[in-house]
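Next up is one chain by itself, shown in structure tokens, the form predicted alone.
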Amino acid sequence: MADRWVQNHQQDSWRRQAKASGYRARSAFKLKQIQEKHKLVSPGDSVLDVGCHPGGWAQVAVELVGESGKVVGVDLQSCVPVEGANLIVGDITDAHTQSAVLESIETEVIDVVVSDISPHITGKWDIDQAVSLMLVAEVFDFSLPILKYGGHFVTKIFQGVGVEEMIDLVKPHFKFVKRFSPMASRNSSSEVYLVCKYHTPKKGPDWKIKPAFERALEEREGGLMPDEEVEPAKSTFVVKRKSKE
């Protein structure tokens, strides 16, 4: 299977196609593709690259904003340096890291954050999959202070338990928000971009998405313990013994 997997990643042609265009990833080719349908990234624009290894989301980012623009890359792997990028090698959810993306921005708010991240693969779909969004709901609550009113989100979400909540709590934040399949992902693939446009600053001391994430995956698991004054319910359920004979 694993021979299989490679001969098929080899004579991928979007990864034929983004050798040849000089892109490090066939990445690359989903933020052009969300690009061209939903408009995000604009000349003279400072973004956020969330998950930039192994950089093509990056060099895409630079040639939208041109040399007017900004964009600066965050990844827990260190990558090879993109012209006209600062990429920083670290935990996007640790405060220090966080801090040095702050500093590197430069600007109070931000235009545009795009996030590609994905949490380490353990194999264990239902894991991955809860991980993945518990991360995507960090990236937010991290990236929503300094995003710009009017700006834009996007980030990749693997289809599953929790979408719809995610997306619920998304939603006052944005005037805008849908699902996005890009071509260039595997037909196998069960990722989708959350494609958030217009930034609308949520008012008030409940704006977290990662809280209100987790407070819901509660209610939707059956709520946290029972009332304990609520009496057990009478059954008339019996065990019998087999007679010996």
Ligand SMILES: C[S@@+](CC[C@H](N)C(=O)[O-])C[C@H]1O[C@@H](n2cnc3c(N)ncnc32)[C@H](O)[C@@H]1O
Second form
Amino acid sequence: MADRWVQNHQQDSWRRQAKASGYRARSAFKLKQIQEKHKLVSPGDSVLDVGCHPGGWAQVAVELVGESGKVVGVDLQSCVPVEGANLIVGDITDAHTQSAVLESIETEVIDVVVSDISPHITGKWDIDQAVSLMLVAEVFDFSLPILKYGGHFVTKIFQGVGVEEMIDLVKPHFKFVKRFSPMASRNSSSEVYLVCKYHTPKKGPDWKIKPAFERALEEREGGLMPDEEVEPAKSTFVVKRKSKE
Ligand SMILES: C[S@@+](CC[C@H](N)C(=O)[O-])C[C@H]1O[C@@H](n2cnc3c(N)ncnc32)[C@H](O)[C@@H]1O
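Given the form predicted alone, corresponding form predicted together with this ligand:
Next comes the full complex, this chain leading.
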């Protein structure tokens, strides 16, 4: 009960701060805190914001890149325009939307991809978490070919089955891959951000994350009896309780 009160109080506090600062969503503070710790975006950068509705991260990205930079966002839902950003409506896994994004980026490569993508939450945790990781794999596969050498990528993930496998698959593409839990993420949530820095493109036919991820999950489930539960692989990452005030 007390925990829930503290959690609600903290969420309200971020919401109030977002309103006072002119941000559309408290999630804006998550990107600000990721940036503070990991310095992903620099002035003049081009940034792709995946899952950008209602536009909180796009607002922060526009501030970070400044006038010489570029921000392109994409979401299933349309956003009220954000000055300085081009926000596209569509499904990032759909070829038409991907073409629209590439057209809007204009350059051959992009400096940073920030993805807060989250599927429609059904409330069935296992399903939501699994669908979320598949979406993340698709965002990687779309983004990696257009992410510049040395570029950065951050994505929301939900802790659970498959996360360790995903991280193992992503590591060969970047020099630095680490989970980070910003203060503005809810205490009770298993939401964390996977911060990937210094893109070092993996060459060869098997560079894609999604097919390899599906294979890794199949292998993990292969040895199980039909009604055995899949245990998440062991992780040393712990989301610490946060006290903000
Ligand atoms: C947590 S919200 C993003 C909040 C945003 N970062 C902000 O600060 O305003 C997650 C978003 O992912 C979007 N999304 C989910 N699946 C998607 C898909 N396949 N393509 C594009 N956007 C998607 C949802 O519509 C939702 O708006």
